[in-house]
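Encoded as structure tokens, the following chain is the form predicted on its own, with no partner shown.
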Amino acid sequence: MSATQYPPVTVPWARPPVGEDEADAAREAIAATRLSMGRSVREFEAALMDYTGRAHAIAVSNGTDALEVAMRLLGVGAGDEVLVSALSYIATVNCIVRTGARPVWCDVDPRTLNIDPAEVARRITPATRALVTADYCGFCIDYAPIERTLAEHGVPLLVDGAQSLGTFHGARSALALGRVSTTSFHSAKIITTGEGGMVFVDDDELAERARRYRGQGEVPARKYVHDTLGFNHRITDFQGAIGVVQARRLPDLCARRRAAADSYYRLLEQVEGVTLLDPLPGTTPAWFSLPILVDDRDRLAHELRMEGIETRSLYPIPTYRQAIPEYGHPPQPLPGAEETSARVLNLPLFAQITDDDIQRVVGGVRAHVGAGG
């Protein structure tokens, strides 16, 4: 069997934690006839603000466009400056460059993977008009000293929560954190509607405006008339009603996530050649992925593939590389980013994931870390 021709997947990566609950709630969304911004997205998002502590909640069609609506109530534009993580999803940097404006990379902290906080008091210039963070693999980004230097900068904070859903930094949501947050709702994500966002703010004025932006500019009550220039960023009402189901169900997928990694880290902390990250003091991560630091990263991964289990690299290089000409460069590698994007796997986790699966991938992991081609 050649490299290219692997067996059947038998331990994948995510796997959506959707059911006949939500497969009824969908079917009783359509069946009102009201298929776009209906009641079941106004519970929707009524169950992420109280889940979250935010005053509003902005339910959209995907999380990129939570992105990029939260640019806008920023007010980032055109000769700004942005300073956003070197090891993050490409969305996250391409909401800033999509506004004309020009992405600073931090480095990361290679105990962690999430943003420096020193490189974020390094790179804050006058130019700077935002920080976008994101929480990695939901380990919590630790955002005193992040918050500080902001302050002392006048700079607002964009959590990006795509992978932040259910972490807590104490008993604070980390999507209360920042002037906007966003969140995903994709079908990796801790819960889902297939795709989907959400934008939370705690201002009125912002809410009221994310939600002009959201819905072409209209002014509200006054169908067909428009004050804002607004894009059609509008999510499902049988989405809104799998959300509705998923939002009563987080807590839930949430233990078993956290279950799951306690498992994972009893097993592999004693595995020579792995290094696990330690989430911040205080913290509760989500749990997004179970992410390990390992040497020849890919040979393991390909080894893996070859016994059915299906693994990532959340990122195999840091974003700063990728061959977009819009996004220019760093003056330099930043070594943090380097060094674990060519070491990093993500290994399986979702809510349904078993004892059995587990057992599984550390046994291979086991057999495999370290052994050589």
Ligand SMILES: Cc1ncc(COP(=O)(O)O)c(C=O)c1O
Contents of the next structure:
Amino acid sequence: MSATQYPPVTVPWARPPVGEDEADAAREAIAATRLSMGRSVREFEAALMDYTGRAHAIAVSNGTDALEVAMRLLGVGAGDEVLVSALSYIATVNCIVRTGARPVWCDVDPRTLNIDPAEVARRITPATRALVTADYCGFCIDYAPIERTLAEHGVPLLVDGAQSLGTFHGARSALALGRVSTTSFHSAKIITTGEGGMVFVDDDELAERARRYRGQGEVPARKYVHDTLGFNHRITDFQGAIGVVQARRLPDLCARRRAAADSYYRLLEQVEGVTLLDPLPGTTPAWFSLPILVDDRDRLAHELRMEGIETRSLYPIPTYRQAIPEYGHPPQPLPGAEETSARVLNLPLFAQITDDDIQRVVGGVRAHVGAGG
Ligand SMILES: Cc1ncc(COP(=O)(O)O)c(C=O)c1O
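Given the form predicted on its own, state the structure of the form predicted in complex with the named molecule.
Everything in the complex follows now, all chains and molecules, and the chain you saw is the first one.
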């Protein structure tokens, strides 16, 4: 059977919001003598400390490395259990498995695709070493009941904010929550440095340890003297320079995403067969993408792609069913994750998306949803 011939993509799923200002900043950084971990990286860290309200920000090579560092900071290791959503990006879970700890899957709330707080309360045990949350597509998790459960058991929270830089719980950044939080600057993210990530903490000692893990475990101010098993998680200065410009633009980029999401919701609310997710009251999503729940999702994705519209499914199978040998035997299926992974479709959403693009996407959804094969 030959592969489907699709027309060129005219509305991509994501588009990095970078232009001349970022190019100029990168060029200047390249002209400077220090190409890695210089002044621009420190400025980028300071800008995001300011934005998130965190006392420390440690820039690293990508969001996966940020999670790796976070696991080290929380002391997670073999024999531990770590609670995590059953519907997650793979890196959110891999960081747990890589330490030798066991992921304990918590089902999602089908109204938000976020981890269900009742599941956290149900599955926490004396062996639980941490909870890792990731605000799904920037939809803020209901943290109040989760924080109560964690406080009762003395378990720390790690917020994987790869999709939620720009998510606010009231006036508080979602990345200000948890003992440690992380984010990603991959090219599809809210802001980007191509690749890149950051670790956020308030505690001075944790910040010092994070910097040491990033830089091969070297003792500060003592070149080639090491007291910790570290790694090279460093980031270049031209990425830092791009990050400084992106951080400056972050509030505007988020406002554009919110305006696009408002337009989508106004138009999609009237489309039969489409279920929209409910943002938690009192919170502002970062709108990493525009998720909808539909029957016959794969056919709708195909029809949209035939019209040049690119979509994704975050995520098409529950994470516990990934065929990674280290994940061990799958547990009982979890109904929320099973149902929503079969129905979720993520529509294009990025800061530069136009009203025309949105009309086209919604027109395609309206024409093909529930239309049968
Ligand atoms: C929720 C989540 N966690 C972690 C990551 C990993 O980030 P990176 O691709 O920068 O390693 C991503 C990125 O795609 C993500 O969406």
